[in-house]
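Here we start with a single chain on its own, the form predicted alone, put down as C-alpha cells.
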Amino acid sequence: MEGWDPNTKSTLTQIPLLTIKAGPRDGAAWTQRLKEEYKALIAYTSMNKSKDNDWFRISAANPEGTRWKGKCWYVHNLLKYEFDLQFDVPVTYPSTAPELELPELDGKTEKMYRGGKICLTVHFKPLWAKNCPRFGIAHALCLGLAPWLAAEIPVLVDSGMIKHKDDVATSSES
C-alpha cells in the first residue's frame, strides 16, 4: 500500500481479505470462498453507508454465484449517472479477477472491449495478481471499478459521450 492516498488505505483495510483460494469449479470450497465474499462486500457496502458513499448495488444472479448483476452510479457536476454492472466469475478465479462490464458504455471509451468490459490490465490485473487470493469481488469494486468510473464519467459526459437521463428526456420531448 506504499504510495497510496490515505483515503484509499484506509477504505482498503477495512474490506476483509479472503483467505480460500477456490474458485467455481471447487464444489465446496468455493461455497465456502463465496461466504467470504459476501461477507466482504458486505463489510465494503456497509462502511461506505456510514460515509455516505454508497455507489453500487450487486448480488449474485444465480444460485453457483458465477454471475452477478446490479447497478453502479457516479456523481458528476451533482448529477447521478447510473449504468447496469455484470460480470461472470472466470473458472479461474481467483488467480483471475473478474471483467467488470458496463454494457451500455460499450463503444464510448478507448479503456472498453468486447461487450461493456471495462479495461483494468495496466493498473489492476498486476494488483490483483500479488494479492491473489486475499482479494475478491469488493476489491475488485474498490480498486478496480470505482477508480475507472472516477477517471472516465467526467471525461464522457464532458465530451457529450453520455448524457445524463434528464437531458435525454428533454431533448427526446422537444
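These numbers come from a predicted model, not from an experiment. Numbering follows the first chain given and starts at 1. Only the largest set of C-alpha atoms that superpose within 1.5 Å between the two forms is called the rigid core. What changes on going to the form predicted together with the partner chain:
A movement of the C-alpha atom of Ser10 reaching 2 angstroms or beyond is seen between these two forms when the two forms are aligned on their rigid core.
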Contents of the next structure:
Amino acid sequence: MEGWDPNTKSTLTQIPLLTIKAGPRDGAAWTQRLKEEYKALIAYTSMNKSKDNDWFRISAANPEGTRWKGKCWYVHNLLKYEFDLQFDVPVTYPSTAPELELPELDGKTEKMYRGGKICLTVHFKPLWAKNCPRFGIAHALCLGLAPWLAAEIPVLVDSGMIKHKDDVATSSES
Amino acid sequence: MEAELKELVNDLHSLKKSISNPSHLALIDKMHLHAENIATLEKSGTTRRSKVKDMSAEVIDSNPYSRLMALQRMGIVNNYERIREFSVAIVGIGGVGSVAAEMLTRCGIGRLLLYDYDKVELANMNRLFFRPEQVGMTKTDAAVQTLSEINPDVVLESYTLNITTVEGFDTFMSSLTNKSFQPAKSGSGVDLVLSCVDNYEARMVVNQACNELNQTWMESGVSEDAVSGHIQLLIPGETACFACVPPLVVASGIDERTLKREGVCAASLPTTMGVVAGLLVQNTLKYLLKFGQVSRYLGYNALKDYFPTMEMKPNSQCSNAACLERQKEYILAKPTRDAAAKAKADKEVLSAAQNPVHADNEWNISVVDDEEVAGASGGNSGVLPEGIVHELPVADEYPKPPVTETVGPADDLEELRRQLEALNAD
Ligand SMILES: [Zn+2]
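What would the structure be for the form predicted together with the partner chain, given that what you showed me was the form predicted alone?
Up next: the whole complex, starting with the chain shown before.
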C-alpha cells in the first residue's frame, strides 16, 4: 500500500472485508452483498466513534440499497465543516467503485469531476481493482473520501472558497 | 441579432434627419447599406438545407454527398449508400464523442443515438464542437441542435442519462435493442456502439451491456495528461472484453511520479481528442462499410508520434459472466466460421497476388483460437507491445473465507439497517 498515510492504512485493515461479488442487478446475491456492506459500515462507524473520529453518516436512500445519502464533515482550525454526501452503486459494482459525490462543492474545486464527484488519487483505483470484491462502501469512504477531505477542505477554507456556518461555530463533532 | 440590426437602422435614420452638415449624409447612407447587408446575411445564414431522399453521386455544389460518393467511384468502398442503413450509438458526448458524432453526421450515417448526462460548460471550450452560446444546455440537446443543422438526413436520438446507475442502464439497454429503425436487422437495434466516455466505471458499464447483447463496440480513450490515446475494437466472445484484462493504455513516456497532479483532475487538448475521434470514426467507417483493415487496438503517443497496434484474445478466466457465455458461443460456432473463411479464402486466392495486405488477417484469428483457452488469468499481459501498459492491476487471488456467519438476527437485512441507523442517530 504505497502512497497511503499510516493512519488510513491501519484504519483500513480494521474494516471487515466482504466476500460476495454481486452488484445491484444480481438479485438475491446483491441482498447478501448488501448485508456485508451494512456489517462493514456498522463496524467502521463504531470504530470511528470509539476513536473519537466520527466523520460521516450514510444510509441507503432506496429499499434496493443502490442509492445512498448522508453527510460527512471535517474539522479544520477547530471549526466543523459539514457537507451532503451521496452516491449511486454502479451496475458494474463491485468491479468498479462507487463515485462519491459532494454536490455542495461542485464547481468549487478542480479536484472534482462534474456533478460534484470527487477526484480520487492515482492510488485509489489500482488498490480497489486489486481487492475486488473484498472492498465495499466503507472501504471507499475510508480510502477515497477521508483523504480527499483532509487534503481539500483546508485548501478550500484557506482560499475562502467555503465559509463556515456560524450556527455550528462552537460545537465540535458529536 | 435581428432586433439589434433594426435598432441600428432606425438610429441611422433619425441621425440622418437631425444632421445639418450635408457632407455627412453620404457616410450615413453607406452605414445604412452595411446594416441592411448584415441583416440579409444573417437571414440567409439561418436557412436550413432540406432533406435529401437518395444519395446522389452527381458532382455539383448543391450535393452534400458528392465527395463521399466519389469513394465508391474510386473503388475504395463498394456501396457507400449503405451508410444510411446504419445506427451508431455514441456514449459520452465530450471531447471525443461530440467530434465523432459530427464526423458520422457529415458522412451521412443513418441514425445516431447520443448518451450523456452532462451540460456544456465554458471549461469545455478548449475542445472542438460545442460553442460558447451553448453553455448551460445538456450536451445531448446541444449536439442535436448542431448536428441536425449540419445534416437533417440523420435520425438523431438523445438520451440525457447516466448509464452507470440502475435506471440509466435499463434505458440504455432498451434503447440499444429498439429495432424500429431497421426492423429486419439481426442482432440488436444498433450496428456499433462507440464508447467515448472519460472514466473506467462507464467503460465497464458499456462492456457489460455489449457483452449481454452480444454487441460489437469500440472503445476510445485519451489519457488524463492529454498526450496519449487509443481506440480498441471489442467483439464479444472473439476479442478480449474490457474486463478480460486490465485496461490497456499507451504510456506517455512520462514518469507517473514526476507528473504534477496537484490541483487538477485532468488536462485536455483539442488536438489529441480530435486525432482519437478521427481514428475511431475511421475504424468505424471501415468496419461498417467493409473496406481496408479494421484495427483491433491502435494506440497514439503524441509525444513520440508512435502508434502501437495489437490484438487481444478473450480471457477464459474473465470475471464477467456474459463474456464467458459469449466465449463459449464463439468456440461452438468455429466449424461454421472455418467453412465461411475457407470459402472466402478460396475466392481470394485468385486475386491474392496483387493484394497481400488484405489476406493475412481474417482467418488467422479463427485458427489461433484453440490455443487461447490455455491462457491463464493474466490474459495476454505478458506479450504487450512496447509502449502499451496496463492501467490497473488484476484482482488478487484470495482464498474464499470459511463460512462462519451466524444465521439469525445478525444476518437479517432489516436488522442490519436498524443497527446502522441507531449508530447514525447519536
Ligand atoms: Zn471478458
